[in-house]
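Just the one chain here, laid out as structure tokens, in the form predicted on its own.
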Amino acid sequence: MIRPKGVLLGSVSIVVSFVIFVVPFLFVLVTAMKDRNEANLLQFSWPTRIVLWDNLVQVVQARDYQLVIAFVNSTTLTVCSVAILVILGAMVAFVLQRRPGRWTRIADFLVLAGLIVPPAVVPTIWALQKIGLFRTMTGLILIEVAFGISFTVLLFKAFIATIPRELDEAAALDGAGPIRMFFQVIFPVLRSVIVTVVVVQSVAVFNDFANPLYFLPGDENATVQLTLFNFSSQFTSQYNLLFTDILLITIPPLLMFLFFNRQIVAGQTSGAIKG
């Protein structure tokens, strides 16, 4: 029998959710299909005329197609990045897991401190300078691949404890060294959390603003988010084309979590139970 409490609190939940959600998604859609004009009046209103195709036509060839370049390069940088943070994570969180002992209590200090410790920019710039990796986008991948190595490695932590000793032990008696035992045995298994780690990480990578910023900078390097700049500016900006770019920008991010929702859940809540 249904609780009529538990009715109301999935109701209110669903009507917060779609106020929080749905709400600003359809104020940019609407406010893309105006012409400038309405479209600065910033209601949420639907407009007199429809003009998304006019929008996304200006949108795409403003500033010699950057938006296209844009793409590329944030499709680029998201790829390499979550391949790196995939592998590296899996490899670090399996060595935690599996073998224990002083060293292991440092690294997992150093991986928990990967969460708290803020960025600090200038000094990542001077780094990257003396490297010679400061604006290009090799520097940026690595940047990425830091700010996002601690939680992988934490979500695949917790699932590899979940996986029986007795399977590497198997694989040990077979013959298998440690780099074919992770690669054929353990690796995998994996399979759920790794699209976990791919969707929420690909996500991440391909919506940061502030690291592209400040590490890759230049117009023939922007990526998708920087191209909001060519529709705001301290003096004018035009909304229709700004929401029309939102609106293209948000919709690969929408499109991976409606197609993936049932295995981001599945990867986060494996490593909950250990059995």
Contents of the next structure:
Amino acid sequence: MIRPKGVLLGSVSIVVSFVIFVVPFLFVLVTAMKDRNEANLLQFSWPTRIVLWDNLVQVVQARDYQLVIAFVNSTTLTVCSVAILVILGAMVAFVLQRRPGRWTRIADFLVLAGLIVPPAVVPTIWALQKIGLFRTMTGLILIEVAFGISFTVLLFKAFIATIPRELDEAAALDGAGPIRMFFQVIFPVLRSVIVTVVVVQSVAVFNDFANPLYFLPGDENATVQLTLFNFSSQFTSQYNLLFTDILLITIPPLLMFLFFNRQIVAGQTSGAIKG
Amino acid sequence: MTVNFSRSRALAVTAGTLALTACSAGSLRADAGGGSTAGAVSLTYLVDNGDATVKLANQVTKDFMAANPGITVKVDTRPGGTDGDNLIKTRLSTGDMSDMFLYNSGSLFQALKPETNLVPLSDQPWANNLDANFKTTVTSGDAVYGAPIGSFFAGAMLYNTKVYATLGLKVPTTWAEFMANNAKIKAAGITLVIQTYGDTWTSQLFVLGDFHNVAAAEPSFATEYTANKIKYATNPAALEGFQRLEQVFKAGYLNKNFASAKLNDGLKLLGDGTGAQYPMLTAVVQGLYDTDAATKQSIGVFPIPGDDAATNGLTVWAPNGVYIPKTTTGAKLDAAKKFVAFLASPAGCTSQTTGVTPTGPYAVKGCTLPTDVPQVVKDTVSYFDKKDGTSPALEFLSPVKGPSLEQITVEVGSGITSAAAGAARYDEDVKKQAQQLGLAGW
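Swap state to the form predicted in complex with the partner chain from the form predicted on its own:
Let us now look at the entire complex, which starts with that chain.
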């Protein structure tokens, strides 16, 4: 059973995804292999001399091994904020969905407000300075959590609405307290939507440029996105090093996608139907 | 049993999260000021992340620390452009600025509200030793706030001296001579004028670099312009910048890919002799030296020619300044003052020259340039040596600069808008900005 229409559609989507995802990646790769003169031409061509290793060494050593520190910082930031977002977001969503009332209506409003109201930099810095969290990793993690929590709660809430209440009641009848009910009964059922949240928020936090720039200044506090600016300025750009840096930064999300490929697809489709 | 196990697992997850949260930003370096002797001061110095700026900053801090053993200076970097501007203003207004920082002089410096944010340095002995042109660009009210870092550079016509030599051309001193040269270059099949509208800011040089000619024709242009008494569209001298931009396009003098080419492409065309002339800031040639060392000799510069050979001269940009915010106090303030004094001394200039090749003369009296500077620098210096040979660019004399000039010059330079219409639109553009600044007369 070969359906011509399906074959055509399939081929087109393969070509389109090739152009959109693979071509830019190949461009990054070949530019990262070139020397500075050739890379500055920004042409999509095979390098005449492959100097990928030299570029890698230069990028890693730049500014006193800043990239290594940046990777440590970015990993800490991403892992901590996403972990808090998942656990806290699921807890909040569970309570909001299961116990409607006057207070939850206010909370709902605040969650929506978090999506709509744009954050302002200077007042946020003042607030952080007052509580002594400015210029600390903890402060930045809390900021990332604050910016991501609204979306996360809405996602979890929509999903929890599809879990039958009977499940909670059965657990309660068997003598489970609220904490145990949440962690042992509800949390495992949320698996697919957790994967969605982890993917979406990890990418958002890992790629964030503006927040680390403003809320965690200083060279020793740089995250990987900030290191890109070492190789690109108004007058001179070292495209070979810039693209090598991009290549290195792309690897962690890429690995994550390769390892969690199946769960991600499953998570997003299930979220799509039930959410 | 399972119950206990799961509960302890949940606890472990929570505890792990907390432990991770508690860890601070990673650091592989030992703390710079940690184990040093008592009385030691450690300062932070914030610079933009330009290649040359960082090299310069590392060199001067190294030499400064060698001369002042009790003080350590750590260089921090920030992005350039709009991100950098916002960052500086944010950190100043939240009281979180580094102990010293590098920033533009001129109108961008005025926008920092120096009176409320910066430490006045007029009482420092070096303040009287500054070049008069530079001094005005870091002065607000009666006080001087900054010491110069780097050197003067020009906004003018870069040209390939080899092309000029082969064709037997002379450096033009008037626009008519320039156009006569162009006829000969065109006959040789070489691109006459390089334009790179892929980087829009590069399109402004015909207008901004023409200011020496404007000032020669209208000596009080800057003050009248700030007071809204004179306009680009109605003043014939000022309008010429726009007209010349239009003229080179209409004559078909531009490189074929002018609409999409980037700064790097333009420099390459100029360096390998496929293009003869490129109106540009001379500071950017540094990028060309890194990739092609021969260009140090083969690229020269001449002012954008005006109507009168007698007033031929260079429009120059002042060096950046180093400022101390009011949040730096006590022993740190004393150390920071020592650092800026070092920058504004002949020893500081020597140190800067070791770090990067200067782009023109230094803004401190008593500083000398080495003899082996590139051709562009030699040419630039020759106009500084001439009486009335240079004028600061308009942005150092007047706070009025419209944000859309680069878009407008791209339109005029690619024949979309006429010179007159472009100039009129620019006058509209600056009006909004002047009103935001609250200037009188707008």
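It should be emphasised that the depicted structure is a prediction, and the values quoted were computed from it without experimental measurement. Positions refer to the first chain, counted from 1.
Q: Going by the rigid parts that rotate relative to each other between the two forms, point to the one of 222, 181, 244, 39 at the hinge.
A: Answer by hinge criterion: 222.
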